[in-house]
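Next up: a single chain in structure tokens, the form predicted on its own.
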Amino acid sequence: MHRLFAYASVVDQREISRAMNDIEGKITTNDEVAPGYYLLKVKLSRPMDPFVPGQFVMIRVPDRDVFLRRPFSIYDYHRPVLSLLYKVVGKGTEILSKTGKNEKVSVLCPLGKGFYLQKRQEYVILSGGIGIAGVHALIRRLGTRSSVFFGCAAKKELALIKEIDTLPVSVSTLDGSYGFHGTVVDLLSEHLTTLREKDIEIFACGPAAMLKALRRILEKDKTPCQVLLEERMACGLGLCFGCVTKTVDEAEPYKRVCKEGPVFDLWEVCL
């Protein structure tokens, strides 16, 4: 905790104000939508500034035995209520699974920088497992100018995209049980030929081996792509260091997921 305090004395003085600012807010509905993934609800005391999809926030776990805030991705917004959809990893996200209506919570919002776009003919967006809630945002915005890749390991996660069935999704399978047999990666190369005879650019968030799956289909062509980095976090405001990850840039190589991103240009991180 004094390790944190020294950073906080040094930081921006902007930064430590929007730290400060926490909306209080009241859990709705906190619903199981499949095997270990749960869609959260939460109705804010006040509205949440505008956000760019790929942002995130970090939540309070309202349980005495959780010192540390979770960050998640901002999965919709609809003012004033906030969706968080998440998959049960440990202590602090099974904690949260158990919680109920009308409890409090309190969330700083929204933090770290987003998807960027840029005008081009079509977008492609890639996304494996609970990666869906980190890009989910962003179908919602681009929709029918998108074309949309989702990998899970089974059919019974098929509910995770079943807010987005309106829209084509193309989808894979681990175990074959529904669409494409193989990751989401293998699906997408399979399709990448067609979709370069546009102008495209692709947006991802799934685990590091999806991300560096893709990195080597892409990089012959380095097709224009973003992604957003899953990562453990302390703090969510660029104060402790602690989730940082090394770039090519020589001068200063290793940024904070949560200040510099969680969205980078695939070409300019090392994975």
The other form holds:
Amino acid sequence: MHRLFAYASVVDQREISRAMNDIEGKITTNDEVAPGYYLLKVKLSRPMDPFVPGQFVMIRVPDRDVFLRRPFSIYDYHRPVLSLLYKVVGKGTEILSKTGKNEKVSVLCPLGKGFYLQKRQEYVILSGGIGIAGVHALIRRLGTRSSVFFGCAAKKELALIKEIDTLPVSVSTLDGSYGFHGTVVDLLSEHLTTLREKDIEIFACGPAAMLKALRRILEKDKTPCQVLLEERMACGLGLCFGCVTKTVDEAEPYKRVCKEGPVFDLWEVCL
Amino acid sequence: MGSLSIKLFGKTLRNPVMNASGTLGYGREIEPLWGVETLGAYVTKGLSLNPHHGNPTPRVWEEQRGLINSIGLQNVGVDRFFDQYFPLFQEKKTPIIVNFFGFTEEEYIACAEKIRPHRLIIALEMNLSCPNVKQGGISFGKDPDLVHDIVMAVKRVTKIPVIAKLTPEVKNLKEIAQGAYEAGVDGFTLLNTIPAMVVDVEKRTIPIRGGLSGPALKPVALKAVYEISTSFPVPVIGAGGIMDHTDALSFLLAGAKALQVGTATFIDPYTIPKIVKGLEEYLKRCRCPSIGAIVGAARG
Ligand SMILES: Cc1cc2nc3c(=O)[nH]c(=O)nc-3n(C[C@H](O)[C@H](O)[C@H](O)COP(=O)(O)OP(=O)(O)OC[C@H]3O[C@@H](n4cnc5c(N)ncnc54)[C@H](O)[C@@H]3O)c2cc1C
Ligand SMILES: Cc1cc2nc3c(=O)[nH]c(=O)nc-3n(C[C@H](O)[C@H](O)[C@H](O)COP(=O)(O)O)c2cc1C
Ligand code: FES
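Swap state to the form predicted together with its partner chain from the form predicted on its own:
Full complex below, order starting with the chain above.
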């Protein structure tokens, strides 16, 4: 199989996972880019090893009342600055959003198995809400070779795609305040027939409901599709077997999202 | 400098620090960060006669100063462990302790029988608790007579030393330990996780029931180590909320001959090598000839 990432031809997945490190970093930016969404930039004390879009990090802010690390996708990386885009949803992200510039963090990275690129005529990238964080690096890498679909609740969340506004992005909003009125899967299904005239592969990241709806519209043709899954994690390293997702493998149905994922073939998982 | 090496069941270990079962995968997962030869011994993920799928998610839940897990003992089975994962330990000459469980007495026996003596296998650790598995398991560790019978049955089929890993969810821990001791057990690991659950106030549901581990468990485990190590003349391995070398020392001083580190590795994957280093420095600082010399020293 042909791989498109230049380095991927010399670094296979096994070696990539060998390259993980626990790296100290300092926060340089932690700004609210849209209501409840933050862009965090961390200057790493050592360079992170090559990563594949879809891989993630486990981050910890020391001396805070948070027990476990938190997983976040690698949004962007320009040596030595790692960027994460996160949404405040609970205690850990709340504390992170209040952590200031120059504070130290510890970042375990890069982790998991990212998107796997086979040669296709066209790539379709689909994300909902904060799911954009999981595919942003992929969009950046693929540039104009992909069609990007982004769905969010309302116009005010458009700030999430500001960094890719040089690319054509098809947008849907649930409240109809911008672009297509409806879900991003509804939007995609309107374009699917045309897109399918080419040999395509879909990459998706978003809430479980979005991935389920996506599966329904692709079910008949079993269009090639990879999904980035989220699951509660303790270690992020494959040590605890806490983060599993159910797959069609009958002998060993539960696979670790942090190790065998977070990117899975849509047709191998039971959503 | 003092020596960290200890003798356990007649074998020499380079140090008293082990991982706790189920918290270091099959061993190879940690290799990108540090080598398994750093460990005094590697404790396997809980193995069973046949592969076991485990529980649906959520399997892990953060608590204040602790973790609740309901992994449900997912494992590849004892055969595949030895085919697929044991070679790493052979290559690195790292001793292992085989943690195992069963849902019936027969399964415990059949599993133990399958494990042939090997110079790197220093003991079999019987998981007598499994608080997160609905059938079986749980009852063995709660009743001194059942513990006695199952330890006896396992001892009968193996020449490898047998460790009983006890659950804290009992009325009288000493009575349970007595049952195992009378059946000829060679040592104890204390403690396994404490049964626990979470209530989601918004949704009015119970999202997880499982075992509590981490710092919240530490004082309970220390007391258990103290009590059992003063009562029985067999080695006790301490586990429960060990986060750094100071915690490790408190277990040794309370009477543990060796230690297991679990949850801490999830937060800082370098905890184990850091503890080893911390203990080395402690020996140097105290001009102590060997780590064995401090075992039980706090008991007076
Ligand atoms: C591989 C992966 C990549 C992710 N990438 C991003 C990203 O780029 N941006 C972003 O905003 N979020 C991302 N998430 C989700 C993010 O990890 C959670 O939103 C975050 O952990 C919530 O922490 P909290 O303390 O605020 O929430 P709480 O609900 O207080 O957290 C309690 C516990 O549940 C876990 N948890 C809660 N929600 C989730 C969730 N959706 N997924 C996994 N664990 C959860 C927490 O990690 C923590 O252990 C990703 C998750 C995974 C697994
Ligand atoms: C994710 C996880 C999986 C575990 N799996 C097992 C197991 O398979 N067998 C077992 O005897 N104990 C198991 N345990 C218990 C630990 O080995 C240990 O006794 C307990 O977690 C206390 O130590 P800690 O506080 O350092 O984690 C598990 C604990 C955790 C957190
Ligand atoms: S989070 Fe521990 S195995 Fe995935």
